[in-house]
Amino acid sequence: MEVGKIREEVEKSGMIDTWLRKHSLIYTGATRHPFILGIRDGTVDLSAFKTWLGQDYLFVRAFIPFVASVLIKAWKESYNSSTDMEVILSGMASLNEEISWFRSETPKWGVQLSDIVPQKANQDYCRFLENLMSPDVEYTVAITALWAIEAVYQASFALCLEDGAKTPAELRQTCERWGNDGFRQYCNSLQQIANRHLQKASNDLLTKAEAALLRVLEHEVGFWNMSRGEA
């Protein structure tokens, strides 16, 4: 495609909606995992998503941190660091509840978050996550990286929920949690924030959001294929 093209296209839907387009395999691979359409399909292996649940909770705990350095970021690099750090804030009340959610789940698939050792996909996402932590690492490459992680989620989770799936009633409230249109809204948000910020990228941070992006989709296809055992 000419560059002239490419400038077109991203002035029009945004550099986030180019990259997906352009990196259409593994975005489908990460929201349209097989672990997710097995949810979908009322076909998935009970104790596949018991491995999900328990390391999804170990993942969060260390996903707060990530969030609240990104918060950090807006407030020192952002051109409009307030109106980021209200949409950033937002996502990080609701982590609050979303702890007490997986104690109060967890139980009940009689999965003791205390026993729960984190397996090597989840250390090495984990591990990616302490690296964005870094002060060197710009806020328009975290943001990047936050929007896709959330995103991928609730692209996974909204799935399930669409007329025709057969989504088990006891799974569906998990479901919700990720594939609610409210979330879907905050995810659009950080969507329009990380689509400003690379609109006034160098090439050299457009290179690295790019890479932050991928390292996230190929990290969630990692996290599905652990939960199902195959890492």
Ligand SMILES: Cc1ncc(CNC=O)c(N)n1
The other form holds:
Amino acid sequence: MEVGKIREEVEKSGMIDTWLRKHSLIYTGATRHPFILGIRDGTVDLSAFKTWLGQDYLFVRAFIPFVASVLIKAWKESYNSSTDMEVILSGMASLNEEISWFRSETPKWGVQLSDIVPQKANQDYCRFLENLMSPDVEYTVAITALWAIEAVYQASFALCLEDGAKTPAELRQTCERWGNDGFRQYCNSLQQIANRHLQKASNDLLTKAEAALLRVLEHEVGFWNMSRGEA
Ligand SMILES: Cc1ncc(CNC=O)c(N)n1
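Now the other one: the form predicted in complex with the ligand, given that the block above is the form predicted alone.
Below is the whole assembly, all chains and molecules, this chain first.
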């Protein structure tokens, strides 16, 4: 292994990896969901894909203020806050581009953005994000949730780009949005930030951050289920 790769592996091992091992069943449920496996093997129902696309646009619109709230929390931390802020800001810049992507992608699928009504699983997830935006929620909890939200999409869509995947050509661009190497590195940076803060967290804070991680995983499973018309 090259030095950079080894360093990446070492820095990655921390509380987050411990939690993912502990909660591997739900993590796998979120990252290898039948919706994603359907994209990967080419059997996905295109109406489910369109549902996902429209609902995800609404989700991302609600996700942006959440990321902004994490940025504010990072700024209020004195410890290493400027490097944290750079990483979070780069994520926000990508989200600006992502909204443009949704606006150009949806018409290709006959999805009209103004017609989309948020479904229950989406509303529940967005309400959860709104609760995390409260100034009472600690930065460590919020950054752990942010990492989890991004990491589920990264792991899921990267799976659809692996060798041997039979992802339909018209879905590849979508998978590349979250499955590309730059997004993987962004997720690794978030994971390192979260680990660094978790390392110095009290037991009470650790309990809250772990709960937030679990809620994210549950909401992600709910979101995929909803896209398949199962919620
Ligand atoms: C439901 C959900 N979870 C995570 C992401 C990825 N973050 C930003 O795009 C997303 N788009 N949608």
